[in-house]
Structure formats: structure tokens, C-alpha cells
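Just one chain follows, in the form predicted alone, and it is written as C-alpha cells.
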Amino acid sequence: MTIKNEKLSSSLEDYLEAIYNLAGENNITRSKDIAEDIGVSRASVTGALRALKEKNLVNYKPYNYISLTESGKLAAAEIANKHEILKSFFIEILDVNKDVAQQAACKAEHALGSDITERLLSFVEFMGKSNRKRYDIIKEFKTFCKDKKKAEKK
């Protein structure tokens, strides 16, 4: 993700993301929500809200609600979008347990680019469709893995 082509840091992702999901339909949040959500202290979010205004994707002023400016939530929805459409592919395809699936799309979400996420989200709604038209290949796989795991604890 570039804004002004800046490359954001997995780090500032992370607080973008965090704003977003914790502005709502407000559009607002607090910093002390932020670090909760994160699990930061509150001087690490202050670091960062710097950095996102500098980077005019935030509107923050000490004291005060924190919002998104226009480019924020545009930088803001493309993270989040990428991050559940990961998710969705581990949870969906892969079969991984969802709270597992939630820490590496966090992870996964910083290191793989657009066009990979792009491909992932084509990949998924195509097993979609050729489900309906063919047997269950995500079915199929899922038992492949769970006999594999089988035949490994023998």
C-alpha cells in the first residue's frame, strides 16, 4: 500500500486498521481505545498518530477524538479488505482454526502485496464457482489434511 509513494509501516498499518474498526459510523475514536486494541501503550500510539498526520491520513490533535481524513479511510478500507480476505482464505480454504487464521492474516497482511491478495480473493470466489459446477475441492482438501494429520500421530 503507498500513500503519496510512501510505504506504510507494518506498524502504521496496524494503527490505521485499529482506527477503522474502532471509528464505526462516528468516525471517531480515542487514543486509549487504540492502545487497548493494539496493546500499546498509550505514548506508542501518541508516536504513531504523529506519523499518521504528518502522513495527512489522520486528524489528531492531543486531548482530543481521533478521526480519518478521505485518504486515511481509503488507506484504512484497503488494509482492512486485505486483511479479511486472508483471514477468509485461512478460515475458508485452508480450514485453519479463526483465532489462528486472525493472528496470521495480521501478520500476512504486511508482507504480501496487492496483486497477491488480489489473486487470493480471485482464487477464493473461483472455488466458489466451480463448486456449484464440480465436486467439493475444498472438501476434499480439508479431509487430505485431516488424514494427513491422522497418518503423522501413528
The other form holds:
Protein chains: 2
Amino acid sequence: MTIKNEKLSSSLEDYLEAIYNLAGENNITRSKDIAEDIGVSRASVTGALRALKEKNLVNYKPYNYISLTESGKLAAAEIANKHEILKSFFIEILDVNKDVAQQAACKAEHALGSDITERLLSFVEFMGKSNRKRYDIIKEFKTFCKDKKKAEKK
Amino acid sequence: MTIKNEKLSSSLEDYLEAIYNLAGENNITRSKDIAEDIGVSRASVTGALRALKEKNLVNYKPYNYISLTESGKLAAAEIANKHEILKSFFIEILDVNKDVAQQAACKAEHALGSDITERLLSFVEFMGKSNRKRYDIIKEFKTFCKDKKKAEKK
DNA sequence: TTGACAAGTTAGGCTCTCCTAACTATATTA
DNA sequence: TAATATAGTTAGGAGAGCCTAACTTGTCAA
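Now show the form predicted together with another copy of the chain, given that the preceding structure was the form predicted alone.
What follows is the whole complex; the chain from before opens it.
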């Protein structure tokens, strides 16, 4: 029985997601890379790894490579998924630039529960479905935003 | 010159917003009410008030009523506004129930910068504009969600 | 006016997350 | 293989944000 209901702090979620992204195929990564990815000292990574090991989310032994456990992978995938959904929404519908979208997704992913995330996913899916009306709406919205910007500049 | 660029922690943003909502017309509230509103001990409120006074956002004297300064009002209004925008989006477009929307807005409001918030506002405005196509889209999306739910239950 | 209760503050402590500096283990390469 | 560079850990400390318990101030009613 994998422990699933222990809630992670957003900080630990960040570490988990970073490991997930860095580990890739072989499911292996290093402390140093995590530190760089998140922008934190190596000492902080050691601390986080201990906490994640405690929760059975990473395989961690001092001085060894780091990998995710099965439940770690599940939890990380969920977070990464949320991230992607948010990013898609920001980019494809709100038409925000990629960097802003990436950053905002990072922060917001910790704040939204599954209810909203699922709805948001549905919305992105729905709007993306090839359908003349919806396609038009997105285009019109872009125009709407541009016009608004112009109006402000005056 | 009002100091505007000091970033607030999400915790302090919560206190500020609570004061804003509680203070109402007379711009006056009490420590106890803030504590209850946020769900935190009175001692924690005292701490937060000191921090907010430090940043010139509240008028705070021990054992007195609490009010927002002018810059406090501005900052709080901005946060409350973000909250409203998010809530509208969740309710009116994603068609999420009010309680979920309220809660999610609370958490997400700290995570989104002005870029995204503005776009989101534009989007809500845009979709709300009386326009047959957009109105239809929202209706269709609701149906889409319901169908999806049904499909899952099988 | 005074005493009891409510509101507010202080003190002290806990957890989380981060840091730097110093140390240890591992890897590289001459 | 020994010296050195790189990666990882430990120790110690800071600050934010929260708590409880005890104390102080303020208020209201007998």
C-alpha cells in the first residue's frame, strides 16, 4: 500500500518535480543538478532528499545517485501534469508569453486542487478541439487583447 | 512617495486582505476578528500587524483599533481584486462550485503576477460580453463537462 | 468604582526552508 | 597510485510563521 495522502509542502513538490524532470529515462539524477535547477544550495537539497526519503518518495542513500520510488513517480507526474495544464492554458488561451507562463505555472501548480485542475484541463481540451467557433473565439480574444493594449497606450 | 515595491509574503497578503474585508466603510477592525477570519491565534495577528506596520500598510498601535493606511488600502484592493477575478473565472467560465472557487482563489491569488491576472480579467470580460458565440461556448463547455463526468462513471 | 471577563500582548518554543563554512567521499588524471 | 578537483554531507544559524500559556490592558455592568 503506497502512502498517498501525505500532503507535500510546495517546497518539497518543487524538489520532486525537479527530480522527475532531471531523472528522465534512467530515473537517475544528482544532487548538484537538482540544486542548480531549483536555484538552491547543495545543502538544502540534502535536507529535502531526507524529507522525501522519509515519505518514501525517493530512493536516497548518501553519496549515491538519486531516483524516484514508484509512489514518488506518481506524485511527481501529478505535479508535472498540473504544471503542463496550467502552462497550456496560459499560452494557448490567455496568449501569454512562454517564460511568463512557465514561471506562473510553477507557482500556481501548488495552489490548485484537483477539482480546478481537472476543469482547466477540460477547458483547454475543449477549446483546442477542432471547431470553427472555438478557434474563432481564441483568435478574437487575441485581437481583443491587442486592441485593449493599444487603447491603454493612448 | 508611497513605498510600493516591497513584496509581501503570501501570509502578509492574507492578513492585509482580511483587514480590508473586515474594516469596511469606517476602515476599522479588531485583532480578534482578523484572527477568526484567517483562522490563526491572536498572537499571530499581533506579529503580522507589527510586520505590516513596519511596511507602512496598517495604522497599528497596541491595544487600539486597526486600520489600513492609504498604501495599505491600495495594496489590499489589488489583492482583493485578483481574488475576485480568479473567482469569476472559476465560477463563470470553469463552472466550478462557489466554495471551491473561493478557496482556490485564496491560494492562487498569491501566485499570479499582474501579467496573467490582467489577461485573465480580459478573458472573463471578453467571454462575458454579450455575444451569441461566446455565450454558446460557455454553455457547450458545461455540457462537455457533464458528459465527461457521465463517461467516467461508467 | 471596582471586579470580572474579553481582547491584546509577550515570552518562549516549534517547524520549515534556506544559508555558509567546513568537512568527507568520490572521481579524475598526471 | 597519489594529488587534486568536484560532489555531497554536516553543523550551526537565520528568519518566517505559527502555536500555547501567562500576563496586561480595556470595558462593562453590578
